[in-house]
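A single chain, nothing else alongside it, follows as structure tokens in the form predicted on its own.
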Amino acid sequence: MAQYTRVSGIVGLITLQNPPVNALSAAVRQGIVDTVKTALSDPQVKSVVICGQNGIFCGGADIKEFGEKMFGPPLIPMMHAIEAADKPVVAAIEGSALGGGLELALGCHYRIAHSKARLGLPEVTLGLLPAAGGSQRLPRLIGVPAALDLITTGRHVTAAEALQLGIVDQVTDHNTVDAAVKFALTVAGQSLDARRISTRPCPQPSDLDALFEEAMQKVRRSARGAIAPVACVQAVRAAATLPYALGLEREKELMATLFTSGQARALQYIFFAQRAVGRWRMPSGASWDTSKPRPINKAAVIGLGTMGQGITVALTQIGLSVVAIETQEKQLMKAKQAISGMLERGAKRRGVAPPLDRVSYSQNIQAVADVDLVIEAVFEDMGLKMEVFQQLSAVCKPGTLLCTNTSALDMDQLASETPNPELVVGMHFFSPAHVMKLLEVVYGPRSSPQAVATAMQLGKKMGKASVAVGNCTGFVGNRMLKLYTEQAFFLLEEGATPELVDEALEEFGFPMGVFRMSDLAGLDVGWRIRKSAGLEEPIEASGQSVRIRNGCRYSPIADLICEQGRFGQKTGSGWYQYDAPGGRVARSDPWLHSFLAKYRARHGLVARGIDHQEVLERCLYAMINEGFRILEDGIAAGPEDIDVIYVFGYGWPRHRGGPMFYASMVGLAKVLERLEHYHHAHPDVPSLQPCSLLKRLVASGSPPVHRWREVIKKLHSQL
């Protein structure tokens, strides 16, 4: 679908239209071919402008035809058909050119955009490279480096960027397309061999060899095993020492090999994944297209730890008054000063003036009279939060939302200290909560749907991957890591060393592994929830063994390390050692090692040889078939809610799609498989018997993660 018209006499307009983005369907893509030849043979118009209706250029290819037989017009030949012209083409850029759109527009001679518009080849974060002749026409027009920067990262440039790279010709911050037309006229009749970029020589640096070998283990680094990013790099270097020709050739191999990738599915599924738990519905049967969310304007922050100030900075950076509570003078000032720092750097990167006079700071309660919402963010202790709740319920003006921000405690027991239950949801944030993007949005049975669709929205605007959970201990994500972790402590009782544990799932994809990640946010965080539960003192009045709960295994390794004083980088010691209390970079431990060879024998343990396969299985599958009790339970609606949660917050590789996702990829029957004998080798740990769900799909003949939900609604149903 493309229109076409004649403006000012002798230029041809050609408008893009396809809401929301204009993306490049097969419908688009004929529009082009028919009007770009409907222009080419008009002899009246001397020079073609393309842009996209509603002020979006082209938001690149539909992603809902991968996958999909492609009809149409393929978009190199048009592109080239485009590049040939011997009329001038000036592409109109507003909005956004991404992807197949920016590619669109390097095909045209020349690129004019609008100030305020961002460009882009995101392609690798959908496990793709940019098809179309982009890994070949970027370099040849701003070089190397800067190209590999933008097609390996997928990162999206400014205008201004765009204009200082070379990408564009022009920016203006007036009618981008009447810009373009007037730039049009001007170079009518021009010649146009040095505008096509295909037939440019890529610059070339002088030390391209060293430059593509730094470029490659770049990548390897921080793609953690995934294989886009590598061939990003491949294709690149194919534009540096190929002609355009051949070159277009190898991005066509590396494509295709990346298109039927299990990872390519994997990205794209947890693209459309993070767009499906915006549709969120709630076991009663409200849902996101039936609940209207309440306007907020002024909101209140109660406890300005490190996460309460993250949240403060959260809600003012998206236009909010924020009334700040702290009662401790100390921690008041010491907050002020970083919400401060936070907001001044963060306007800083957006070119803005920082909006520091719309946080008000108090050590009153009384201050949150006048507000909408109230985020609660105090110390996470079941008796503080509720004693918090009643004050709020006595200050706050009628209809006022409360939320907490604990990570784990019984919300509806917080509700019950409040005469208005239906006005209190979570709002679980993940540090630091200005940057990480997850939000778990946590409904009680009392909670109403009003509250949830206005702390799904806040989320939202937040820029936040919100995502509507039911109440249970942990949620969803921390009552899976529950397992995961459960079992890296058993792999050590039986013969694993934190560095093995941590080096199988970091070469899986996570960014830490679960011991360095323990280093880093606090042995003591844990040891203080393992108190309060009644987990930590061994039981010896019954008579059971200190590796024992409540009939079940338990391993109190970490509660021991953690009575040596050991909490992690900020003593300086834990799993790993440190330089000093406060250091960053983790060394193997001989004191550690030591420890673990004296417990075992204390325990009559006998360590044995331990494989990463097992590490990954282990701490995986238990998680996995921890995600399959949460479906089974209502507490997640479907995989997706899941898998964007542990995408989001816990470090899930991207490239896997998830926990729940990764199942459906392993096969379901072999999780089942795995989980049945490590639960018949360890009968202690119930955690590690199968779900029945798990089991119903697998009778069900392991249906496709996408319909799964149906398993589960006739589950329910039945029960």
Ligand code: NAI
Given for the second form:
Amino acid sequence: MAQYTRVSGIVGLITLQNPPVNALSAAVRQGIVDTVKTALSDPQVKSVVICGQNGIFCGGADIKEFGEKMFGPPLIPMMHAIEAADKPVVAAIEGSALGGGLELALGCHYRIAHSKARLGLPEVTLGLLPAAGGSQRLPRLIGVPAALDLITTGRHVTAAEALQLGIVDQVTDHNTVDAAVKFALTVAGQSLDARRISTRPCPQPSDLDALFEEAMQKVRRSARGAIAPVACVQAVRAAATLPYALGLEREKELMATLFTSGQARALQYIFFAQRAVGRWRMPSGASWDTSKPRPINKAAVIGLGTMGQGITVALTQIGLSVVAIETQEKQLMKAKQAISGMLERGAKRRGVAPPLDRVSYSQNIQAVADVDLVIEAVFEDMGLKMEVFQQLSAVCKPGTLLCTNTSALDMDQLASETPNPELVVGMHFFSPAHVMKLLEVVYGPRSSPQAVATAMQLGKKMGKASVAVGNCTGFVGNRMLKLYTEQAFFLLEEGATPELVDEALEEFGFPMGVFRMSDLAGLDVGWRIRKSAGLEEPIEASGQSVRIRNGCRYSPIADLICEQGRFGQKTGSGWYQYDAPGGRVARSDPWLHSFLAKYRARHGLVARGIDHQEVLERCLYAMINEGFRILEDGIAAGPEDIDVIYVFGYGWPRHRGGPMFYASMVGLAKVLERLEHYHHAHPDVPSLQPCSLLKRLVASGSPPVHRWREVIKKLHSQL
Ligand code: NAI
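Alt. form predicted in complex with this ligand, vs. the form predicted on its own above:
Let's see the whole complex now, leading with the same chain.
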């Protein structure tokens, strides 16, 4: 809806009213059309101001209306009516003007923004483009290079940057509506010819072709198969090369292709999934809306290695006081320097003073006596972690929450080491912890809802997609990753190369294939875990047994590579070779190829031709099958939880919506058929055996992903 009032005698004030962000729903569009008409036909009114209620101009299109039949007045004619008005129309931008909200402002003749406002065209992040004339007006207003940047990345700009770019005409620190009304009074009666953006020519850069070629290459490189950024470049090109009306036609055509693409559906799904995971629920029935987090003012981090340093930075940056504990003096010094550096760089980016004095360092665990929450990040060693948890229980004040950053160990076993297991949860960060946007919050059977609520709230404050999951080896992310990696090793045994596997996965959209990624992370990490799990037994000289562990197929290839001291980038070789230890550029390694040939010969394996399709099906479907098992076991509450974990923590291409959404797009019957096929060919690989939830979903007609929870519920009630 939109409310109309007259202020200062001659200014018509239109206020958009649709909480929480004044989205352009059908009712709001109708309200704008009606109130603009009223203002323009009122002879007393000489100029018009459009603003939004509750300090927000407009958050854009109403995403809930996507995919539904369009009703109500369309946006483009509405904006043309505003632009064509013979009275000046001023947008008063408070809070945010995003997507359709900014397009509405661009249809106005003037824009006044509050200094704290943010503006942007984030449509690309939902697989779309600004299709209410935004892709045609913005380049005409601020030039092609700046418009390309904003439209292809969807990034938001501050009011100060918007002023510098020429998106807004004035920025105020005071009441924006008052400033806009004052401004509207001064421009009443002035000519609007130069103010109608659609009638302006688009500024022509000197080498248009080269500019667009470069822009296209850039988005193709970073978008990895996403079509919306490419369409955005094409739309801006239309603005630069065609008259406005034809450019608008092109914008419409491109939008029609995007709107019906699976990618837009995937991106919109993940947008809603990110919100859905905040509404967590434990198997006990406790949930986000019934569990109150406890206040956390002071926290401690134990162990200042790679993870502990990042976690300290993340906690400090949200305003907590942090006690950072490290037993090794040399490491303590190193960590202090690294943490201070990260805090200083972060503060510089945000233009604030670095909060160095909020971190205190100690080698003595007694220093954590008065904290509200502890995050343990010592080596991945159960014995050591148990000892630390016993010490914490003795030292911490009653009620302190004890969290572990373990990547795979049993957090419930750790909880058993404490007199209050209800205060223990996992907070599984991803490296680098102050940058990566995912947090798995792991609850055991005895974790209290309050402990989960507190960890979830802390994750949210740190700006992370936080997902509550049950306790099992590897939780959700690493449990699925293990099977993906395992298939990659099997493919090497059967004739693939690391290059082939990586190419297939990178073409699919992962920023790095499994082998390049493992060279970056360090091969020794997984080797240590396999050794502690007893999988890496002494290799016999020959025979099948080295390729069988616990009665199942096992590939010792990665262990053999580690035995050669090849730990990846850090040692200068792994699955690839690098110029020197620490090198970044992966090159094909003849040694590795000859090692693979010898390995196959030793084990009587005959290399066969493997194509990209098989790589994708084997690696991804094995992982997806495990995702179904995770749902079956109740470790994740729904497919959205798994998908958010994969998109935010494991580089799964966002435009493919996460592994479980992808399975629904491929078709569950097809996934089932391919798994059955591969399991038949590899009966000693249990992870390829389709799980019962997948079969049940196919039997019930492959319902869409948002209806899987019903089938899961039925399955659980029958167990
Ligand atoms: P790290 O080896 O870099 O650091 C561990 C630190 O803990 C060392 O500085 C060590 O001196 C210190 N330490 C050992 N015993 C201690 C004690 N009793 N009190 C205080 N400090 C002690 O290890 P990283 O990579 O930081 O991993 C830590 C934990 O985080 C592990 O459980 C790991 O599985 C988990 N994790 C690691 C990720 C990674 O990418 N590195 C990702 C997610 C979780």
